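What follows is a single chain, given as structure tokens, in the form predicted on its own.
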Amino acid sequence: MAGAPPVIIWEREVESLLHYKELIPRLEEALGKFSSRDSAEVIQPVRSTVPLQKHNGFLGLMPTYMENDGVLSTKLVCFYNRGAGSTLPSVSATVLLLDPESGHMKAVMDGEVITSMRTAGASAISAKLLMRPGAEVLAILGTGQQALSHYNAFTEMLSFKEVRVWNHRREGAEKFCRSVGGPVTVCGSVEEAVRGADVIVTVTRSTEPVLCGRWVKPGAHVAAVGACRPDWRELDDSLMKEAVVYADSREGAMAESGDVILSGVEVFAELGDVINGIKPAYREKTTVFKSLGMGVEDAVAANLVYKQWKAKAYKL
């Protein structure tokens, strides 16, 4: 009720809260009312940053209102470019649930697993929709947290007999190797980690091209997750340019993304548009998905938890 104190939710019951297989048909379901451009549905600007300088990072604000579904949110996340070997995190968030009638802050909550989950629950839904019937081999670029989560929801939600993963320091690789629960294939180079790849995923902290077109099959999909700035890239020009490109917001990609500015091409769709029958779903050739992270994504999860949280705290 409107002046009680909100609900503060930390890490670890946001983690045992949140599951792939609830969270996921609310975000595919959510990305369908973003891009149909309903002001009832999703009210959501382009991120807005204020540059940290000082320490090479930015802090982005989020706010996202869905009349319809009574759900307004902002996040507040901190965002890093991390030198090798920083034991500092690249991203730090937190998400604010508010009561859009009073504007009473409902719920504090820790958006660090929101993040990820999100982020790699939207990067399994663009596979989903836009990679080859029969996939096999899942390549991974980057170790880190959103690394982790992308191997969670592919390997939970779809089916794949091999999975191989990259990092520019192998200990790191081989660290991810322990921590996953299944069997991963260690590569001493991109290309090796991509060459026959079905689905490529890159989570890396380059500011910097690292996957170059010359190395991926035709007919492979690319889930291009890192490089959220306009002047950082992971993909290349040839890449950029042989592939059908799809984004999650059409003007975050040709606002923040370096990758699509850059290489100076098109966004074909967004995965929005498939999800509502608007644009095709391109399988047979090789595909991009850029992700920047959408506000839409974390008021979905963030209200998930909270009802989750809810159910559990008065036994409903």
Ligand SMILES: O=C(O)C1=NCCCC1
Second form
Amino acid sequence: MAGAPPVIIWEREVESLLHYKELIPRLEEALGKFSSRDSAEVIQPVRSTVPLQKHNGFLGLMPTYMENDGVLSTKLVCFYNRGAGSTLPSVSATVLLLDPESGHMKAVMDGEVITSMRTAGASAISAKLLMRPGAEVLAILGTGQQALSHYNAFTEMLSFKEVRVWNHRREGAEKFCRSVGGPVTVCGSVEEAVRGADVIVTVTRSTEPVLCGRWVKPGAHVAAVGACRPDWRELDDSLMKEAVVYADSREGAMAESGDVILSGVEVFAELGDVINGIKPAYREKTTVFKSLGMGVEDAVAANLVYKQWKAKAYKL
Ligand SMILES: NC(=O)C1=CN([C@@H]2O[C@H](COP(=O)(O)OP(=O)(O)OC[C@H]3O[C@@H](n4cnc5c(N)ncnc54)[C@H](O)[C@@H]3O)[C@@H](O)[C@H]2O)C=CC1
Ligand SMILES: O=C(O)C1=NCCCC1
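Next block, the form predicted in complex with the ligand, ref. the form predicted on its own:
Below, the chain from earlier opens the complete complex, with every other chain and molecule after it.
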């Protein structure tokens, strides 16, 4: 017999229900559970991807099951390498939350806010674990959706004296500065933005390296979020070879990250290994966190949204 229809929780509502201070601890716990490779904690295959050649994009399917937590979800995410003139978003996503016992669909949610916030949340965790103590300067390369969520997460959860941004189109960087709450310096080149920076976030749609190792201060931490295809790059070989490389998922990085595959470097550890105390955090060395995005991050974010939605709907 069919159950109640799924609730639909769309963009504005997800935005009002999801907050970094609740999301980030759950993400940290989920990254640790993923890296424990305990199938009762997390089952999450590497993303299946279907090319949408005509539209210069991809459909990614990201199912996840957390048996101990009773969470079953899948995200459907389309991502595109849009031309400069397009007004369509680069990432479009929906998250489905199911009851693992019956298979009944509990909720259908907008996945764009979830994708923006959980990605920025994971990067903020990487910075918390891997940046040098006393880090003062944050540089963000790219000024789209992910740049905004990273700015919000990093300035809310960490503390920087200076934030710099660069975009390949200066007007994009100026618009970004007007849209954020705090002071940001627009830089005319990547080199100007990253020289002396302690933490660098790369959130561009570039398919070629934009960040060169020779500009990066030794000991800086880089959260590399774009370039999520095996032949796309954001970081050059010199940076990849100089840095200790961490990833959200080792298998994901080896299947999908051009920066890892084409530079030929080893992934030293998953972020979850550091959280679990299995691998060290080399804070004093140059570190790269290669983020590909994981279903388990969407699962915990969607479960949190659903719980908050229920609490609000039933005034718990
Ligand atoms: N690791 C993860 O979990 C996730 C990764 N992504 C990836 O992050 C990147 C950014 O995503 P969004 O902010 O949603 O995209 P967006 O389209 O909102 O922003 C992209 C930014 O890159 C700039 N850009 C475009 N072409 C460029 C080029 N050739 N060189 C340098 N900059 C360029 C744009 O001007 C814009 O500032 C994309 O590659 C996306 O696929 C997105 C979601 C999750
Ligand atoms: O994890 C995700 O969601 C995405 N990862 C890489 C590309 C865009 C979406």
